[in-house]
Amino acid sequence: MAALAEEQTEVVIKPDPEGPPALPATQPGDCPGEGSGGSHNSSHNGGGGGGVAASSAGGDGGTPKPAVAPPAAAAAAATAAPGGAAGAPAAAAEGIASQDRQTLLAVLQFLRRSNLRESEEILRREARLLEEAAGAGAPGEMDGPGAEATSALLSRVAAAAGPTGPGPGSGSGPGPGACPASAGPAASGAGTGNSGAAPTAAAPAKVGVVAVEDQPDVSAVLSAYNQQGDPAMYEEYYSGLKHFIECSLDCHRAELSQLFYPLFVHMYLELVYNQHENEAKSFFEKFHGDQECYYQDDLRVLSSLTKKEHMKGNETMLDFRTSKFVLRISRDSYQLLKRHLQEKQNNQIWNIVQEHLYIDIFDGMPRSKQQIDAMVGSMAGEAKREANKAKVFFGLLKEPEIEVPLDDEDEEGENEEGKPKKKKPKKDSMGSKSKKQDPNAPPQNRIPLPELKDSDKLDKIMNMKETTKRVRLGPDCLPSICFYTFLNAYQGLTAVDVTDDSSLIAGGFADSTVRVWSVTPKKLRSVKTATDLSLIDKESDDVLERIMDEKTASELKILYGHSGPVYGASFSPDRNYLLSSSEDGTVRLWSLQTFTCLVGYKGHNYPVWDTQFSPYGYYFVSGGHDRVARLWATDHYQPLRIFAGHLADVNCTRFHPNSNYVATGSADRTVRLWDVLNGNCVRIFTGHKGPIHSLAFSPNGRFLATGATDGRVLLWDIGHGLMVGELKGHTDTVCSLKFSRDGEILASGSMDNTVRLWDAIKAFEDLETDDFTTATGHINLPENSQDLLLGTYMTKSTPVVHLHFTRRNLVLAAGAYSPQ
């Protein structure tokens, strides 16, 4: 069985003899479109003229970012000279000849490498350059080109001097990681995901060095803080910005509100660069109380950076620098904004809001403050309308035809919920599954999928005729639930995992050990040994009885090989397997069979907080410490996928029932969809107001339901990419998120310690996904919490771990009992 092709290991780029090496396409690291003056650059994935032949692993869908602006779109921008013509049109209408005009970018592209920025404008006023090349540069505005026109022409100097490495104040230095983009004419449009295409008129031009970086470097990020701004006027600045926007209509107050979160941060880390400690402080304690509660975690750890030195090693503080903070604005409230600052020559916010904010435009109406709030919340702001455009194919794959017999003798074989091994059915065409493919869904062969095997047809027969029996849930009838309590768990409940066919429960705990134990009648057995093998008659019909060893039997076994607190389990389809993550930074492949560990999977170097296997086995996900998630092969010790794009943790992981997607949680709030074909992102959530810690896909591949720290549930149509639903009711973390088997009812587990169950059929009908809603990303969720809640069931002291619905819709939960 072919794994899926590691296709993205290489990147053909002629390295730099003296720079760094070039990145693999695989190697975790976002590509956030961070050109000059707020611009984006939308150059797409995939190798253009160029031939760089790769689509990023991850970032914002994945953006190519070039590290050096290529003379092909310094070519393509509309005021580019000829090098060392007579004279453009352009130059001769400002009355400068083309060589001085030469001189002159030069001597400005090196006021800003310098970060002289106020000698730089100067120089431009003197020069009469503003109306042309800074343009009236906007930073999501689609007709303001200015700021992109000017990277272009300074890299064209550059190139023409030779090839130069990104400067640390280079317009479009690389972010971290930064992916190579293809060397063809590049579309060089400006802010807004609607931006237009470039010039058609760009000439392929061949490209000198593509410095690639895979680390962020740090003197570089922090530069941007460069700016000298007075310090005692911050206070001032922002103060003013506040009045502007509480005293402005309702309308666009909302939509303005959300400035203040990223511009404190921004103007709090200038002022600790620039060393005026005791300004950031009092600036820090006259302001921060105004932020929004949810971002109390982060300026926590904002408030600990009151020297420049300690800004070096921050993640916090390199994430938040490389990774522009999206707002979603109208238009109408944008101009506001931008005609007060500009009236006001506010200098210090305007370059913050230019530099470091991706506006995201929108015609229409502003959004109301509930509209804004069920979005915002996540790190890096909302997410941009265009990383949910890509097309995702949410259907379920067709079922295998698989004969059902005849007869109904089938009361034997169900004393362990199992495998029926001893009796072959008799085979008849009856009842075979023949779903008509489903139009959403990914072609058969888009990944290579593990073929069937005997054994896991007649689970698949078992599974059907647990089908004919289970029990129809809905509001009038709901399901009845078994809770599986660890008493005595001193050793720290920290995982746990039921089988497909309900008949084996795992944990994982914080002593480093993961417990196994069977749930039905029928004992775990061992293999027996390699001597008392050979003894066996292979051709006897229970061979498969025989080769168990009656001595081993018990009810538990516990797997010794970690060397931390197990995080994460999960059971193969076929049983036949156990996945294990830990803190000591390994995925352990456990055998069922023997109960020993068959492969350690290195490759996390951090904690390892959840895994997970494929619907259909073979392929399994993990998520860590280390901010990326990664897709394995059993079979294969090194990662075939790695998801990197998250600002924190990834927390939680779960497949798509199609296996075609993976979902992420993270602690940096936001939920990601990950293409599993080719590593990209598909889908960015924002809304949660905490680190996210469950995931949940419903039956059917449509809707997606996470829950967090902050006790909500959010429903998510993977289609349109929209929120559809929030269900509030849980007081502390949602811990576990589970659909019955045809999807009629969401179960939520948390650590107030109550299971709640949901209507899900009445919370996805009558969804409002016109094109107008989807266009522009309104949402208008009904506070509908408690039509929808069906029942709350509370444990007397046991926070719920783990939610599971047998195959005849029976709630099965999980979770250690903590004494008070």
Contents of the next structure:
Amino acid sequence: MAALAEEQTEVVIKPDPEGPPALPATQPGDCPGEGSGGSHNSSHNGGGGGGVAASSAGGDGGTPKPAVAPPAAAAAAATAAPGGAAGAPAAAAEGIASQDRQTLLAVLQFLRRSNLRESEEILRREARLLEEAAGAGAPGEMDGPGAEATSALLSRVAAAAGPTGPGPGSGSGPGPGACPASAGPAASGAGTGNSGAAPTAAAPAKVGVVAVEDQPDVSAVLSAYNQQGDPAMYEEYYSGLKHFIECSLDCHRAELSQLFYPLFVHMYLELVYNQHENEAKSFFEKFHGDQECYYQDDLRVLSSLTKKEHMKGNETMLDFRTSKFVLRISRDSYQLLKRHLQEKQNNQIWNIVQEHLYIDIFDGMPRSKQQIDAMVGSMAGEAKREANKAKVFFGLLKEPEIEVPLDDEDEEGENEEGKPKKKKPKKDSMGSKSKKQDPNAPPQNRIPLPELKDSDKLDKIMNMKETTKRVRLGPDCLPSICFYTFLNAYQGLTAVDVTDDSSLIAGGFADSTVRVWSVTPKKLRSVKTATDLSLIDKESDDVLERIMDEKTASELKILYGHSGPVYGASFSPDRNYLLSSSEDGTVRLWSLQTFTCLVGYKGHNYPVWDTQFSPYGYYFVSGGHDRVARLWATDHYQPLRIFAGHLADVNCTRFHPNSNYVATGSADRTVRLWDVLNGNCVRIFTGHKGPIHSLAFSPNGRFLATGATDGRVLLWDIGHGLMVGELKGHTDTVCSLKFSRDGEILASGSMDNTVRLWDAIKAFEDLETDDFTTATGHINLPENSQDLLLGTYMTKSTPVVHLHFTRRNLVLAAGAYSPQ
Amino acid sequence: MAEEKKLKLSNTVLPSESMKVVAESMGIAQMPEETCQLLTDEVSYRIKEIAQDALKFMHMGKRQKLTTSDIDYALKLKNVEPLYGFHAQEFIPFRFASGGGRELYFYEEKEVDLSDIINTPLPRVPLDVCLKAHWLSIEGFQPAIPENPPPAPKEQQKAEATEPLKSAKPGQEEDGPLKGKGQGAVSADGKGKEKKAPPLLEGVPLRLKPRSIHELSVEQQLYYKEITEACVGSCEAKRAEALQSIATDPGLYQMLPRFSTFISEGVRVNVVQNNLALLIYLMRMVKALMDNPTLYLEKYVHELIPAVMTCIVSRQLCLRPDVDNHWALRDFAARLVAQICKHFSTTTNNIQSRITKTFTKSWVDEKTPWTTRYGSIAGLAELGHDVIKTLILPRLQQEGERIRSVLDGPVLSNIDRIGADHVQSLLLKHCAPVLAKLRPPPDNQDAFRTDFGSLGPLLCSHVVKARAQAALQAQQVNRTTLTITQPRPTLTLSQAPQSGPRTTGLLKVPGSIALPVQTLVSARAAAPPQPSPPPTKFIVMSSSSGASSSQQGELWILNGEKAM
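Let's compare: the form predicted on its own is above, so bring in the form predicted together with the partner chain.
Below, the chain from earlier opens the complete complex, with every other chain and molecule after it.
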């Protein structure tokens, strides 16, 4: 498209007149997937870059019991892809190096010119330190984790700078100096790295802290906040712009109004940074009322921030300074703004626009207010259009063919007559469905998946059988809902999961326990002890039955091991394992054969909000307060991938049905889709006005539903990267979402004590995804929430924490009764 | 956009005095103002930061309430050691104190005697978490079971009752709107709720809601049959169960009209047949219905009030007025009426003033039989102290004369004597506490006699007793709580001190509309008088002595319910 090409040139205007320092985050040539992901997070967590395998061994104090094979031997399959991916960044870092050296020199010169001795000193020290790769401890570091860790961190930061776009401050500054030292480890990490992008469990909690604490010193100096405008003039500037925008033509007003919030924030921060406390206060008082209500949470943080010292270490604030706020504005509106600012000689605002905003300019009609409102709301503005351009293979993987003999065996086992006749045609239908390859599906071996075991096949057969008895749902045939109430939970229920075959329910509780209930008459039994097992006749037919200890049979098993509330729980598809994630920073893998903990996966170091098994087992994903989501394999105690880019906590994580992608919902009010293969962010969905708390993929993999604290459920077309629907109705956080087995119904459960059913078919029915919409990303949402709502079911003061469709399309809902 | 959603955020900071107080408590005597100011800024900022983090834990914990543990975890995030010892409190018991121009919030730390703790028996172990399954919805319909919230919340029932003109959008299926209120509420009602826009705005002509009969499902019909049979049947255990069900079940809304008709018809028939036991059962049903918090009874009050009033003032309620204790029924029904007044009386329907008028009219009437007289007085007395003060006390002298003439005069009719006797004790019972409050302490027999005529001396002794009891009560009250400075002496003496404030407005409102009950009462009064039974030697105070055993059981239950 011509527009695209032109836009590139338009973007070029933006590198600010003063010199490069303030714009580390976005380089035009950047990998599109990362986009605004170039936050401090991506840098200190290593982003998709090469991990330092060496450091992990040293730093990892509490290595979990390797109940599984050692990583080197494990899953050679998993390594193939990452190896390649990690090689690239190293080279990229090399390429950028010379450019960055010049940048550094320029910065130093600039600092000297503006008499900022101290900062220059710091920067020099920083740079030298990097050159020597000495472990003297970074300045400003708090209870440093030791030389090794420090150098590991720094080199990692440098390495990460390559692929992700240099992180702020430390990324761009030390880049060149670090290069010789860091390229080595990074490369070697990539070379040896069997865990690919895995940065290390070794970078302990402190690493995050160090990086965060570090940056202000450097980046604060580099940032343009030290420009001394007349503080008294700020209000005038702002109201001048406000007046201009309010007086502009209607078609431009809506677009330009987007500027208010980022300008307000940055002007306020500038005032605070330059220690004009009173001016800052009055500025805030005067204009905070003009901001959109969905920025309220961020504004609250800002309002408490009145001193320069507070800016250090305030994460929300750092996000504003390190990532550019993205605005989408039509060319006409942009020209209008530019002309106005130039006419008025309004340099203060112009500088902010230049340095802290990323204006994504498009040709054509300005967007309407509704169109804008639908998409804004995230912490860092809208997603850039390129961010959603990557191809996503959203189709389903081909189902493995299951041989007939297996069916027969199963038949005998089940002792059911008349089944074979029924089964065969059905199996054929299943086969034919899976035979024609979905054009949107990823290659079958895009990511290595575990082999199907016999038991899995049996389960698949069971699944098919149940499928024949499945209720066809629709607006006229609503599913029944069975509600599982947790009584006497004393407000302590924090997570629930149900197995795919609906036989087990797990609850995570605030008292650190995980409880597993059997909801079928079959009780939970654990395997006998080793001595007893040795007595069993291994040749007998019912050996699987014999190994179970009848004495341990009970309806409920309690799993002890966590040391904080359990915020996430997930059963493995084969029902042999259970994952739980907790406030204590670990994800634990439990065996449902022995009801003991097998592995504690350490890496997050901060509360882990959610975890989920891949639909094919083996892999799982976790996300937490450290703002990253991690991909793990059960037999690796280090993560395989780190998905970094969110600007706030990752609240929920879900696997795509084809296991090639992971969706994460965050408190920064964005949803991201990550490619498991290379760790890239392939979709950024903005539009929610509150932290996202629930995600659900449609069974066909085409759509994603997300629910947030604002009580709205948004529907997304993954292939086109567009919002396709908005379901309004809930009055509180939507904590659970689930599509029916055939995708006809979307069920949503909320803190407002209701379960609602929505007509998913109708919602996705006539989507006009014409080329224009796809290209521009302008969406027009129909106001049809009420037509789509099929039912609302109140519970008795029981928030709906989890929803599940059984194989026959019965809804299971769960929550804890919390008397008012 | 901003115009509709103005934010209000203000930057609140701790007062710098707090810093001083804290510093003093730690032994730092003189802190410069500047330091205080710096400290407050810093501390306020940190506190807000922690609160914001704690909020995150609350959300992830799927709670609506912030707990102390959330704050602990937030502190942990910041690498700060959490505060210990603030766990497991439902609310944080900060106390407020002011004095010397200073206002303080403090955490009350009681001194605890260890031996007390050791010696107290261990509290019961809290119940363990358990899982319970129920049907939230069956194929789109929410079953009306106790596990689910009442199908039609009271507000909705009210909205339907008070705004019946609200019509649905055209095109939406209109059939069975009542059903929609019940079970379908949930299925259709996401839509229903949105339809609330006034129809006028949409340009749709006003339509009356089609009058349709409540369709009861088979289960509901069965339930109705079972319940009504149990309520008037002979098995007391079953009856208790049925009444319990009526009083607590959330899903009775649809059956309400039937119950209401059942009661009013039942009273009509059984009053004629003088079936005391059945009348009692029916009144207990009324009580159970009123106790059910999920029912919106307003629509049926017009049917219930006449029935209850009949049970209060009817001339005859039982076959043997001399022996059966129909007085208890009258008392019970009087309390019910008082309860109805309290709940449903508004300035528009004037229920209370109309009821009061009815009672007064029949009491004032010279020809009113003693039974009706008793009922009227009981009904009035239950309405509260103000009613007693304004309506009963002025007539005490007159009534006393009438009673004296019956009791002391020639024995004409035993029934009259019993009636007069009951009226007398009723008056004494209700008036004494009111008088105890109204009259200054020296209780003089003569003064009472001049004020209240023949009833004076008896009243006097009752008032003295009431005073003694009130004093006792006050002592107990004083001992237990310090806050209540004004003891409530009426607490134990009168069972139903309802609607105190409301009665004040009662006389100002002219109630011109006659209640249907009036006709019922007058009809009764016009009925041929019962032949008086032959006079007997014994005049028994407790006339229930001769009542049948089954009825005694009833009365005992009635009395038991008085306490409720």
